[in-house]
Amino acid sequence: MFDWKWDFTWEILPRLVQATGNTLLAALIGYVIAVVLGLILALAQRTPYSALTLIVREMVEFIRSTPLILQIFFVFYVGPQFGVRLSPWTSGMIAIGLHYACYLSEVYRGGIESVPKGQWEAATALNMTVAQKYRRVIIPQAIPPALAGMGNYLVGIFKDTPMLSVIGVAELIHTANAIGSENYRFLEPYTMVGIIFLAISLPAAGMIRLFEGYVRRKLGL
């Protein structure tokens, strides 16, 4: 019998809301990791040294084909057997940011191919360096066709965060799992997970939207 109980309900909120914020500061700092490290990724995929891109290359498809936890695993149980000891926090956002950044690099590696070799070939004729062509003329022309599937990985970074609860991380599924423990009651604290969830990660996703085509028509594309 579905037996809601609100009053336990607003007492179990200000955890949950607390939890949520660590969830999106968890989600924010793993985007930020594996935005930056996916650019250089794809980036080293594209140098002239073979030996240097295949390392990158088969570094990348081997963290892609391999499930986020067992990275998490890896990185917070691992680690310290080789002296590297990190908090959950850090093993986490470690481990989310190398995960995504892989993910990126793919996405960086498309939006790069996708400039016209003329860009290339005129950037070349300005007798510009290597730095100075990915800055002022690739970066900028492969950034917007590759922001539908960064903004996607956004969302996915939020949605896969409950994967730190795994190595003790105060997330929301973490919080939830505590308070259900410690009431036997998992229906209101579940539930409540999941209208979370819903109430960032559809916006989210809308926002996301409407700033991909608000710079697509900024540029004329």
Contents of the next structure:
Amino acid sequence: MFDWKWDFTWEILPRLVQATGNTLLAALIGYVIAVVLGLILALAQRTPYSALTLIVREMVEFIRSTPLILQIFFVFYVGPQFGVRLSPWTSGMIAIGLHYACYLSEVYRGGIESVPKGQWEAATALNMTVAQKYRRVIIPQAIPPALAGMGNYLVGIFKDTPMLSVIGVAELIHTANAIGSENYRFLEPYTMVGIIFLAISLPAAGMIRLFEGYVRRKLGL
Amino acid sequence: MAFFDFLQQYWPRLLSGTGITLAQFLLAAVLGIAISLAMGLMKLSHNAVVRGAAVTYIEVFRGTSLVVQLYWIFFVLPLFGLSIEKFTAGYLAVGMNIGAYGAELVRGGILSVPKGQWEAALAINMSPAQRMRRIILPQALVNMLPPWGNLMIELLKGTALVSLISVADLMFEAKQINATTFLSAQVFGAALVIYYVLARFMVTPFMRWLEHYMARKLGRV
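Could I see the form predicted together with its partner chain next, after the form predicted on its own?
Now the complete complex, all chains and molecules, led by this one.
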């Protein structure tokens, strides 16, 4: 490329690598929140209380059909209006974790519904409590069919972390913006960010596929 | 300020933002569908070069983040002498991104058409183009419409990101109103509800209707 400056690229690389660490950290924390909260949201839709099911369902639908970037703004700015000041990291993790929890709750729901009815009946016949049924019989069987979806959303959350730049989380895009406006050069930082994203998400997607196959083989599926 | 006073004062700006969001959505949808079709068909080509081009396109756009693609198109392409106006850059980025996801749906839809249909079309001496247009694509379309519904919601949410390059869409107007009034709960809340209404009461019902319409057309009801 005619205008590409390699010395500038090398100069900004350490900052980008550091920002990559922040991006990965944000994705990881967000994902852990989503995995746990998603399970709670999925199970909350399976209680005998139909009102609770309805409320959780509508909430999940609402969050899934509105933009994450707007939710990030909402969490970050609405707190101070009521005297609660959240740091960019905290509000970012709440927003992204909640958003993906809703997606993952659907994945779990599909997994739980794929467990044959006979398994529930067998667990009842063994006089298991509800908690035992879920922990020992249902969830272990619901996880393998849910793994593909869970993996996709791990990569998805990674690719959505750039939205955190809007409230000032120093991830990759935020750093690239800063480098670009300091040096009036946007070609190298934005291109490098694109390459870093590719270099992480493509192998990650491949590894998730391998892991999924491994788990299925382990469980004899 | 009470919510209704707020709406009374700011509804024209929210409405104009919604108009821009819808325009971005429609333009990106048209572009995205065209790209999906082209890339989906190219990925099924027997020619390795054509197939390679499609795979590269799909992996690059699915492997990086929409924010990165948007910034790259808007800030980096001008350096190569290709200046794109922000409104155009907005739907171009969103449409190209969705096209990569749609291409996989098109490919899957085409592969889901039974082999007998291909053979029957061959037997009555149709050219490959006729076979694709008259026999395979209509059936593939019906098979892939349900996941397209989800993709259209993702597309609508994706258009919120064009606010990052200052396209005056709903997200951008909300951000601007928030910056001058600090009525964060009201303005971001209103914007969330508008996005939800668009997704739940316009996009989803339309896609449902399209599913039924297409299924009836093919005599599958």
